[in-house]
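A single chain comes next, written as structure tokens; it is the form predicted alone.
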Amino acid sequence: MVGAGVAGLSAACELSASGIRVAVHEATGHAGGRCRSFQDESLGALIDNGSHLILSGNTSIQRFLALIGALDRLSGPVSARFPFLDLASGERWTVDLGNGRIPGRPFSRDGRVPGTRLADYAKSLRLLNASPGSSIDDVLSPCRRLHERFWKPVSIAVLNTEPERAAAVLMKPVLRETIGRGGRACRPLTATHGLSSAFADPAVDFLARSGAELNFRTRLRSIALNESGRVTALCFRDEEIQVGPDDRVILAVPARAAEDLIPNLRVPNEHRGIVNVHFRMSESVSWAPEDPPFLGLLGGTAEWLFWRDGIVSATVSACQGDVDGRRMAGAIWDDVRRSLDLGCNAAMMPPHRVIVERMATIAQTPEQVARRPGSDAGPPGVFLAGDWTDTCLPATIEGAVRSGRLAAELVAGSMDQVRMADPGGASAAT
């Protein structure tokens, strides 16, 4: 197993659960890649490399998490609510699905988004029919403010790329695993106390329980391959590992070091970053404990805001270019102080720290999903996972557990047909 970010944990676990021996090399000194928590030692607080929205209805991730004991370390509100605010009408509202098993309250006029007509959420099941090549404008637009004020925002969050250009496609499984499967499906979590604690903590505990080889500050610079185009060896930085005939070899690491170290590999090369500004508030600023730790913003810099123990989150999605995110925080923190009615007394910025994802995702749009590799596209032996690669779900902590669970489930089979073949030899899992 090469990289332990989300991807490469969710493989390692599923394997090591398995019974099949497995070997972990990551590059950096830690697990978890970018969903990971660090201690900010200029806010004096833990926080998130990335703030991200879990729902109650990401399969793979619940899977994952009762597989390495950490399903009670999300949390969230008791039902699927998500508040929304203008901040350039000063407008708030709520969308709310509920509870039960169809997302009802769209249908009650006090249950829809201002402005809109049940008309727009029957247009909404036109994503159930997105072609390829239809961008989320062109299918989402007839649904009018339903789109401005629900559908734009929400898949800038879930794609990180501009509506303009996002692939439709992407959302067909959204709204078939979690929205179109109701209130149920839809509760939003957060890490309770960072997604270390709740990913990259725990899959490192269970694997090492399991009896995992791990790895840290291995950068794996090439990959040997044979005559036939079978791997032979994993060429780090210290070190050569012989691959035999038996092991197999999965890479979880970003598609431009895939496409680095696999000859003749297509992958997605388009990118979008991400900015996060994190704030840390006074001590007069609170929030009620029944209310969602987060809100969505239309109409100013900020997209989204996310709180935990004092610190107060904001992203900014889909960026492109050169972003200098150090000057994009003034306007910012004024979208966090206009949104949480903070008035002028807190005009000047408190302490934060601004954290840029230059390449924080694949860019999603049709021509770079139709570059999006299968699992199983390596060479003979080597398999693939990243929520780069094709798993018909958008590049997400979703899609990039289930990534790893599909290559475990290839490496698995590949290794039983040689079980079959040679019931008394050994292999492995790199």
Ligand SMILES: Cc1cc2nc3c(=O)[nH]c(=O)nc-3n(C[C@H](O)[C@H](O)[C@H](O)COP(=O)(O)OP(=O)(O)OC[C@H]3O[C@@H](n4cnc5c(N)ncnc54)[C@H](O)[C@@H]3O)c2cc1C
Contents of the next structure:
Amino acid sequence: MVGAGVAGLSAACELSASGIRVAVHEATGHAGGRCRSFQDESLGALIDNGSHLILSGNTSIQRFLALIGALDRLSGPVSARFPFLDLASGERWTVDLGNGRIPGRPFSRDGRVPGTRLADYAKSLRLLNASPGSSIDDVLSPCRRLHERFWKPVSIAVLNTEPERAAAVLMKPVLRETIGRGGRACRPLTATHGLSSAFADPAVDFLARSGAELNFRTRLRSIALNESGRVTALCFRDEEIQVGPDDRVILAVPARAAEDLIPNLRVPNEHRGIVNVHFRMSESVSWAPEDPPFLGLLGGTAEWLFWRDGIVSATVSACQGDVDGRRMAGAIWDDVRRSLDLGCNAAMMPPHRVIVERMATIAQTPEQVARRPGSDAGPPGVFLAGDWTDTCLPATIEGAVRSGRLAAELVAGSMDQVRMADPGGASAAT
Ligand SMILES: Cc1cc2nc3c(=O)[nH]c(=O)nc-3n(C[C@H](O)[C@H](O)[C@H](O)COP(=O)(O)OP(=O)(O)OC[C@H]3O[C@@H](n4cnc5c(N)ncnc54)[C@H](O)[C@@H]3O)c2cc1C
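Can I get the form predicted in complex with the ligand as well, since the one above is the form predicted alone?
Everything in the complex follows now, all chains and molecules, and the chain you saw is the first one.
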């Protein structure tokens, strides 16, 4: 396994659980990749690289967490509630899809987003017939206020791409697997004690208990192929690991790294950034116990606020080009202050940490989606995993976990073929 982000961890755990010997090689000193936490000394707090939202209907995540014994590391409200504030008008509302098998409240007038009609919700079903070339705006603009006040913020959060260019087709499985299965599949979940304690740490523990070999600070430099194009060795700075005919490699690195390692591999080559600003608050944030610890924002710079253990974290997604997060911090603090009705002025910005993930995800436009390779697009013996591979899902944790499982299934399937041909042979996945 090369890469210990969520995709690599998911693949490694699936393979280990099925009794296949696994060795993991990760370039950095920690697991988790783009989904991790760390102790920020200046804030004196554990913070995430960026706030991540998960839905209870993300079945691959649930399966992965069950496997590694971490189902209790996510928490959220009992009902699918999404509170919003329009900073321009001061209006607040909560989209509440209930907790049943069908999405409830939009059918009652007082459960709808203010200014929307039942017909707007019916028009949203157009997403299910979205063509591969259409954008979110193409499909959902006719839903007018519902688009502005629900679909736009939600699609930016899910696709990390501006709605006028974001591929509507990627929202189809999201709709089917969450809203289509009712409020109980749409409950928003966050990592109670940080992303690493929910995903990376329990996965690493699981792998260690299963006897997997874990190597950190080992960056794969190149892959040696023989004349028939099959992988023969993995070349790291200090060592070269031979790959036998019965071994398999899963490359679970970001798209750009995979492109560098595999000549002629066509991958998505446009990205979008995400800015997170974490503020150390001097006063506690109070919210209704039935609400989740976040707020969707319209009409400001920040799009979502999350709070945990004295830290308020603001997110700005779909950033393009050179983003100056430090310059954005003032405007974002103003949004935080107004949203949470804090009794302080704009100049009283508390200690904060800006994190800019310039390549947070691939740009999820129709053109870029068409460049996603399948898990089997690598040279013989090499399989691909990562949120950028073709899972039909958006580039999210759910997509990354599923891509890892898909790659693991391909590896296990190809090893079964080897075992049938040579019942005594030993095989391993790197
Ligand atoms: C700020 C931010 C907010 C997000 N918000 C959400 C959200 O709310 N909900 C959601 O579901 N998703 C969200 N995402 C997306 C989610 O984090 C990613 O989809 C997911 O983490 C991708 O996992 P991955 O394993 O595919 O890739 P990565 O996490 O990038 O893992 C790849 C790993 O490979 C390693 N690597 C790279 N090159 C080499 C090499 N040559 N040799 C060895 N190792 C190498 C890297 O160090 C890394 O650990 C967010 C992402 C960001 C950045």
